[in-house]
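Below sits a lone chain in structure tokens, taken as the form predicted alone.
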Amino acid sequence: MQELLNHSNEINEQLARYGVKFGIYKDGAFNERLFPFDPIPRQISQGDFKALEAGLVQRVRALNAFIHDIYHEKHIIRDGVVPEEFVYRSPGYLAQCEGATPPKLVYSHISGIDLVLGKDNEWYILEDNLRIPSGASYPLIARTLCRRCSPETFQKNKVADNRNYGMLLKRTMDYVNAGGINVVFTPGRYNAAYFEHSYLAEQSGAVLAESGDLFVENRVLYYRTDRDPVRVGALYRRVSDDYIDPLFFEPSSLIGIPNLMDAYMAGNVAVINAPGNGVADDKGIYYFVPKMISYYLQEEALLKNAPTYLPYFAADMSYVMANLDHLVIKDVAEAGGYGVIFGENLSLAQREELKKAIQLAPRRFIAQEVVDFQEMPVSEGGSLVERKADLRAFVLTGEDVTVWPSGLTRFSRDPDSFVVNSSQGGGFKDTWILCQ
């Protein structure tokens, strides 16, 4: 790895030149910063990746089945596997999507599954991201620049090629395409992940478009051109559910496409990922995913959840109240590392206040044991230091369910923090899947 370390400054300079940035809205202001890259990659053996791959494919298949069931027959509720309150009170459940059937029955075309490797060498799923998971572009471009700066590194090390992500994304869009071009729909330049939108459009051969470039007529979505409009068959949207269609959801949205949902409900365009997917990546629903795997697939879960408690259940509430000082409490409506509270960091008065909040709104919170996950070496100020790191694996669902042989490894820049999210100031690494 010394060759990559020697080129660290050069690689980060090129990332800056390409505009590899991550934007953060904080206190009403938009701040854009470089996404710090550490050249020492996470390395996963071929055997470990095969095991991860099987577990991730299984999980995404079950989650897709769950989303379809919730918006149609609702068997899993009627059979008492998942309480209806956990579905209908989920912020991600959209009544407007009842009865909607996407092309080829694919809901989560691109799933970002976050995992950590415990010090017991077990992988633990932390959460499922099924709405608009971001991050694939970062290891993709970082690997390209690393190859350019240090080709000898990749001659000496046998690493699975990750340059196929654009092809995998195109294949996914083509599979569900309802007739027309593929489009990456971005809210625009000031979105936190705009670099990714433009880069993935380029890599997959799709058109990058904003709301003003798109319109619906007779329940068909079109892209405006200098000549005649062109029909859109697959829309990889990077706009959240609330804002994609002001006539169906948030009426004040200026970044949505009026009547997009009409075209989607008519089956005339595939929306990637499907609206309403948030019902399955709610932190409260996460608790039930192993049960979903058993229910829909008649299989045992291959990957473990972090040990989780739902205060909604009386026994779990009692455990949480008695053990709050060593648990992590998460607000199910929050994301990006926000709403995560470590009980051990609270004063006695703060713990009592949190207990009252949990008792008043048990559906709002989950509690988890702190998974003591492994640190990874990070280059900092010319020295190597150890920092907590997770992995976001990308699973693409089209004709097949495919795990990209790479991934986004995020690490904390704070030596005392378990929170690695980009929005909390973390950095990223490439992820190498070793071929031998």
The other form holds:
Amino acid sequence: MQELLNHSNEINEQLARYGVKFGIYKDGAFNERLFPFDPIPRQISQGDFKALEAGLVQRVRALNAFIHDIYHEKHIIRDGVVPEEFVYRSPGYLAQCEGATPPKLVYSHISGIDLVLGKDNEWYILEDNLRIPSGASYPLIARTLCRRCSPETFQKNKVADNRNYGMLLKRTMDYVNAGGINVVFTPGRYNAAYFEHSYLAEQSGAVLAESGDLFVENRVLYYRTDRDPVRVGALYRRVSDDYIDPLFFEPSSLIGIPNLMDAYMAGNVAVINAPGNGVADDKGIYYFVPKMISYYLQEEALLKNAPTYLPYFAADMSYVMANLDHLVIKDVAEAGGYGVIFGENLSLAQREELKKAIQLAPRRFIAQEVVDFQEMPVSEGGSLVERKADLRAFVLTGEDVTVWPSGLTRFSRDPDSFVVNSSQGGGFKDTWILCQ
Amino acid sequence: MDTLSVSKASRLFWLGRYYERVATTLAYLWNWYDRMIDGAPIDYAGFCSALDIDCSYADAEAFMHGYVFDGDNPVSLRAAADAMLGNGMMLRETIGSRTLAYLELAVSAFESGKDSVTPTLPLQRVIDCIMAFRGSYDDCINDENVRNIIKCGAGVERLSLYLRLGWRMDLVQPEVGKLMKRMNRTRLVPSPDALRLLLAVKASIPPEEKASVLAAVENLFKL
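The form predicted together with its partner chain is what I want next, because the block you gave corresponds to the form predicted alone; please supply it.
Starting with the chain above, the whole complex follows.
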């Protein structure tokens, strides 16, 4: 790794040259920052990756089956595996999607599964992201630039090539395409992940479009051009459910496409990922994923969840009340590292206040044991320090379910923090899948 | 795909206008930096008036810093460079990351010159990067319509600056010819009145007619 470290400055210059940034809103102002990159990669052996791959494929297959079931027959509720409160009171459940059947029955085309490697060398799933998981573009471009800056590193280390992500994305879009072009639909230049939207459009050969470029007529989505309108067959939307169609969801949305849901419900366009997927990546539903795997696939879950308690259940509530000081509490409505509270960091009064909040709205929270996950070396000011890091694996579902042989490793830059999100100051690393 | 959305066509056009604004104006100001070494006066008030921009600078030095480097000043060259990059960023999949990188480098060079005691050196890098961008998009973009919309934007901006800053008409007229050729290789629809007037431009016209030529240039495309 020393060669890569020796080339840190050149790598960072290359990242700046290609505008590898993310945006952040603070105090009402939008700022773009370079996404801090650490050249020391996470390395996963071929054997570990195969095991991880099998577990991730299994999990995503079950989650897809769950979403289909929830918006159709609801067997899993009727059979008492998942309580209906966890479905219908989830902010990610969209009644408007009842009966919607996406092309080829794929709901979560691009799944971002967050994992950590415990000190016991076991992978633990932290959360599933089935709406618009972001981050693949960063290790994708970082690999290209690292190879350019330090070719000797890649001559010595045989690493699975991750530069096929654009092709995998295109293949996924093509598979579900209902007839027409592929479009990456962005909320615009001032979105936090705008770099990613534009880069993935380029890499997959799709057209990058904003709401004003798209319109629906006779339940068909079109791209507005300087010639005749062009039909859109697959829409990789990077706009959240609430805002994609002002006539179906948030009426004040200016970044959506009126009547998009009409075109989607008619089967005339594939929306990637499908609206309504949030019902399956809710932090409360996470608890039930191993049960889903068993229910839909008749298999035991290959990957473990972090030990989780639902205060909704009386036994779990008692445990949480008695052990709050060493648990991490998560607000199911929050994302991006927000709403995560470590019991040990609270004063006695704050702990009591949190207990009351949990008792008042048990469905709103989950509690987890703090997974003692492995730290990773990070280069900082010329020396190596240890920092908490997670892994977001990307699983693409088209004709088959494929795990991208790479992933986004995020690390905390604060030595005392477990929170790795870029919006909270975290950095990123490339993820190497070793060929041997 | 050989079709473009209307918004993309507009961004391509404005990308051309902004890069040309930065490159041509920097070239124009180049010798002012040299004159300032000897304490020779520079007519920055006349320059602002010609460009119809506010002139609230305390002195020549404040003008050179504020007009060139101050990104918070909406009429500055730095703001134009940011707008150039902003348009480019929204066209990544159309112009390509490799070409877009030259705009990133131009803005980085601007940033590095802000506090430099030798601002002409980073500014020279800005011009170098813009020239590299011009070569890169001309070479890498296969779609003739796309290439020529950018060139139309650049042509309009160049003519606008030449007319405002008092270039001789025998230098302006060939630029009109170039713009017409580029326009004919796009699907842009020009304003008929503006087009008629520009096609009639001669190498020598009375000064009072320059304003109508400038208006025709500015109104040629509604983008």
